[in-house]
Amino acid sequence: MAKTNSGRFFEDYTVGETLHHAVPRTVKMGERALYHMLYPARHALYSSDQFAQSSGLPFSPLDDLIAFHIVFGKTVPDVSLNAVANLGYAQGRWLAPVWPGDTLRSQSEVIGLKQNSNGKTGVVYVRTTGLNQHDEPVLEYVRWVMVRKRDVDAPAPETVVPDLPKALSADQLVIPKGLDFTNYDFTLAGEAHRLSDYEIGEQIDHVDGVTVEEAEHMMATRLWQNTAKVHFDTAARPDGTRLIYGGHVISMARALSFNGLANAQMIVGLNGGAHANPCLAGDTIRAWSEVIDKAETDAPGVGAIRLRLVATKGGDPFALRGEDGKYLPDVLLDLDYWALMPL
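Taking the form predicted on its own, show me the structure of that chain by itself.
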């Protein structure tokens, strides 16, 4: 009997099964240092214990996307080791802060399957939950991924495509216990813009760009223990390239969005997302945002802003789709999320 894991293929999944992912990981301040080295991340709540304490928290939690990457990475050997591409996200909620010293693990439920018309691949839908050492959920999200078939002649499973709401409502967002922005220091945060300064429909060009190199991508993918073959093995893609991990693009775009959205401090909801085109080493990532919605919360001084974050590798700012309705070839990421911001 083979001792090695060749990963699951499309025909190996069954709707309703639960996948318990190895290996739990204890996270400490080293994760933050590496994260801030890889991405120009500067949001104050994740940078300063003093700033976090003035905002009602005991100290600074680990970045929201650190939690996402670690929980996501655990799922790869069971969900996307043989993936062609990660396609999208929905219904993501950050349920509790992740503190240095927490131990995270992941589990996923298969909620949908759909074989593609070529008969060689299919789309697997999973709902993933990240839990801490107290078995408390800290993060949940749905994602769907295109996976190869082991045997193209294997019969297609019954098609089940989950009905996913277009977006979370503001009352579904979980606000960290104690969060209070009534004494928010805009000078230390880096910008003076509060929720009331943004208009629905407003678009923001984040101006800056970062060129992605193989070395940093490989470091990031190893850091998050993402073992998908398309990120490591040049034989896994027909063109012989290594695909940049989509989460790397998400974190880079989020960090770039600081210039214009410095006070969108915490990501608490992920409404949807699509990796529109592949990102490869040498591409320069740029970003722009659009304000979709705004809401107040029950936490003192805390509002919620819904944003579309678009990462591109060039092209005109604010250009997203062509006349045919498809994403333009320069668009890498289209992400719809909720963040917390002072009113």
Given for the second form:
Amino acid sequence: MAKTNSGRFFEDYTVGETLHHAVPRTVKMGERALYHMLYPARHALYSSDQFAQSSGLPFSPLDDLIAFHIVFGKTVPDVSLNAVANLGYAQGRWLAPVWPGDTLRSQSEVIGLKQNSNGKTGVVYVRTTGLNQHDEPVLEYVRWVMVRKRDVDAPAPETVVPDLPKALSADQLVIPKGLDFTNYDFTLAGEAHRLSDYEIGEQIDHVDGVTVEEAEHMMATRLWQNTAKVHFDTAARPDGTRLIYGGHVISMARALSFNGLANAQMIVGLNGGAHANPCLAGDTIRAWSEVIDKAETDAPGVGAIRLRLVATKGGDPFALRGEDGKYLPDVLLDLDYWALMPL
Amino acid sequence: MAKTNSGRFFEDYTVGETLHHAVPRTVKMGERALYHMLYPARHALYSSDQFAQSSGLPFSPLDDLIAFHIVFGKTVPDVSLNAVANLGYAQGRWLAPVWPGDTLRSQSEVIGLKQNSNGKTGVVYVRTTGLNQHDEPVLEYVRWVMVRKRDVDAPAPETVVPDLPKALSADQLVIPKGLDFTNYDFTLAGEAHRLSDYEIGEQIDHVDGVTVEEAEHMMATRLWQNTAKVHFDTAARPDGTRLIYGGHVISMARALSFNGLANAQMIVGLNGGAHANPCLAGDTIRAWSEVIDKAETDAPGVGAIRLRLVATKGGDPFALRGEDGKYLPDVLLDLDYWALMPL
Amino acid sequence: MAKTNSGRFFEDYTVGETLHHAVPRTVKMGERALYHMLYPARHALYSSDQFAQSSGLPFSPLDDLIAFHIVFGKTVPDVSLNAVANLGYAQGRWLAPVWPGDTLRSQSEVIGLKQNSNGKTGVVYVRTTGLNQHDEPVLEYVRWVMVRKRDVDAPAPETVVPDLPKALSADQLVIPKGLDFTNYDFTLAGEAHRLSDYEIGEQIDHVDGVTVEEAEHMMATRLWQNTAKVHFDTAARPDGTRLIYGGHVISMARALSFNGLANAQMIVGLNGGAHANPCLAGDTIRAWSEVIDKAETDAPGVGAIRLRLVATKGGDPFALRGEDGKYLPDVLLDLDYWALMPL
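Output the form predicted together with a further copy of the same chain next; the form predicted on its own has already been displayed.
Everything in the complex follows now, all chains and molecules, and the chain you saw is the first one.
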């Protein structure tokens, strides 16, 4: 009896089945400290208990992207071990803060399947939910990946492609219970700009860059118990390079965006995202943002800002696609998210 | 008066003396988080408080190898600063879990001495015990190292070689108080295989590999307050390479063995081990295991599995020694241990 | 409206103004664990709750240099983003221990300004104070930096140069409340030498060296939320190297000084310091110390030792300056501090 997990292939998925991902994880302040070591993260709500308390929370929760990475990492052995490409995200919502001491686990429902015309691969759509120790959902998102078939002669499943709206509307966002920005201290937070200071269409160059190292991205990826071979093993790819986990680029870009978006405190919605080009050690990650939308919320003093966050490894800020409509070769990430910001 | 520690030489040891190693260390969840960042560790009992509670423990203890590395690290300034080689381990037993908040210290009794025929070095045998803040032993093991003489003309001590059985018998293993695997959740743990699914003699290729970096092994080794120069200082070895701490290879291989041995939850016995060849940054560590023995225990649902764990930097899985009986050059580690697994 | 922070230039400072630095930070044991991973830190009071308790403290505080780095890091966006050079430190005092769970913030008073004769730069003197969540000061120090002018034609401010004594006297040092070394355990601490064993003028070569890596210094610097571009971005300096944060060298040298100064437990005063030459990845940091002064304190069994700590990347130990009076090219750091040691 084979003991090791060789991962699922395209024909192993059935629409409607639920995958219960392994290895729950208790997270505490150690993970927070590591996040601050791995990324230049400075958003005040995730840095200071007192700042969180003055914003109506009992204390500072763990960063929204820590929750994302842990929930995501657990899905890798069941969803993306034989993936050719991570194609997209949609309908991501943070549903409750993750507190130090919480234990997270993940499960995914298969919501779509579409074999590719070459007959060798197919697209698998899953809706992944992260749950805490009270079985309360803390995060959900849809992801679709291209997965190899084990047997090219296996019959194609019925095609089911879920209807995925391009973005969440602001009223779909879940605001953490008690959040209140009416006493917001802009000096402690680091910048004076409130939601009304941002214009739809405004673009912000976040200026700073970080040159990334092999040791850093491997440690970050391991921290989320993400086991995909291409991140760790120089024998896994033909050219001997280790591909940097796309989530490492997301966290780096989000942290760099503090410079200009210090008050976009909490990510609460993930509308979509593309890992446009591979990132490798030695690349210098830079970031720019564009304001896509703004909205009020029911929470006192709390607004929502919809942002495009683009990570690059060079090139002109604000350049995104070439004349052919394809991402420029220096673009690493094109992310569309909602964050909460004082009105 | 010289203020710095130049380490002990062979003639500085006396059979029967006890070395009280310096610098006690309080460990908490931060060390756990770091362990998860440094190694692809996923065993559920050390990852989730809830999983540990469903196994009869009050919450999740710190990984068995964290305890080993911390206890070991403290012995370096007194035992292996002038060591030529770390020759072996025997009779290692984990005696009590290490809980977040515990403070660990180490002491070693010199149990054997044997001068080598060249008159320049000798073998020192110590039994090291790790103790917590209640002076309860949490770990004990025998280690023997080859140590330089300060003065080659110093007289040879009487030869004392301790009688070290090749392995612990299963009834010598100490099971953590309360441990109960009768409600074990194999889905959350990550694999379906219980003790009865493993055959004595069965070999498992753990498939995955991790290419290691200088920054990682130095951070890991420092974390255990291990101060041996060869790990940190490019001037310490003639070829300018930094030798990777053997314990780093142990932890990496053990973590990789999750893939195929996810239910070998807790290491409770160390029968023996050899660091077969040096490991250097840039090497890709892989691992395979062989089932040596199986046993029941007195704890409900809890069995014990004796495993050979071999780490390599390449070569064929399951290859160990050449025709000359020596370890093959790609073999890094040959470890013999007992772990607890659901029956 | 520009959203990003381009930093302050020389003409933006006014003597007497107070800068309230952004992003308070709650620190816990995770930061301690990271400090032990990044540096070979072994001082017992900062390693063991029990050792701290036997020294009269409720438990082990966070390392003195963790407090320094966090307080310092917060000042970078307001003080040194456009700095040409960090010129010196003076009058640094640790005023209260930092406990796990404390939240730190920083503020700086501008206490001096002096435009340079070239008209392009000027020297800014600030007194920085770190405060905890009770608004109690935990640390204060004076730092002066050379800052670029935005507009070379901006008028020079009135020259104000603060009077900065070359060193704190022993009676200016603040001893943590309750500290008592009368039951000090020299074996657990790692060395037998008490204050009376050290002679003024005595020099100690700390023997060990650590070759530093890019990943390590970037992680350390990020951990303190220090955002200076030169540490992270290979495009920030003409030669493509990343300059290692001077504080990384301070912590590395201080940790190496354990070997010979294991009982210099707590830093309580910073008399002065110079970052003599840049440190780059690949350098091997070594350290030596010289005893400058000794004093008694009011606390039972507690003495104070004033030390010069020199970090080098090679060269002869105890060599500091050339015949021209300038620091030798291998000298990285020349630090003058007070530490507490058992009498």
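Quick caveat: nothing in here was measured; it's all calculated off a predicted structure. C-alpha atoms forming the largest set that superposes within 1.5 Å between two forms make up the rigid core. Numbering follows the first chain given and starts at 1.
Here residue 149 counts as shifted, since its C-alpha moves by at least 2 Å between the two forms after the core is aligned. Positional change of residue 211 between the two forms stays under 2 Å at the C-alpha, relative to the superposed core. In the core-superposed comparison between the two forms, residue 159 has its Cα shifted by at least 2 Å.
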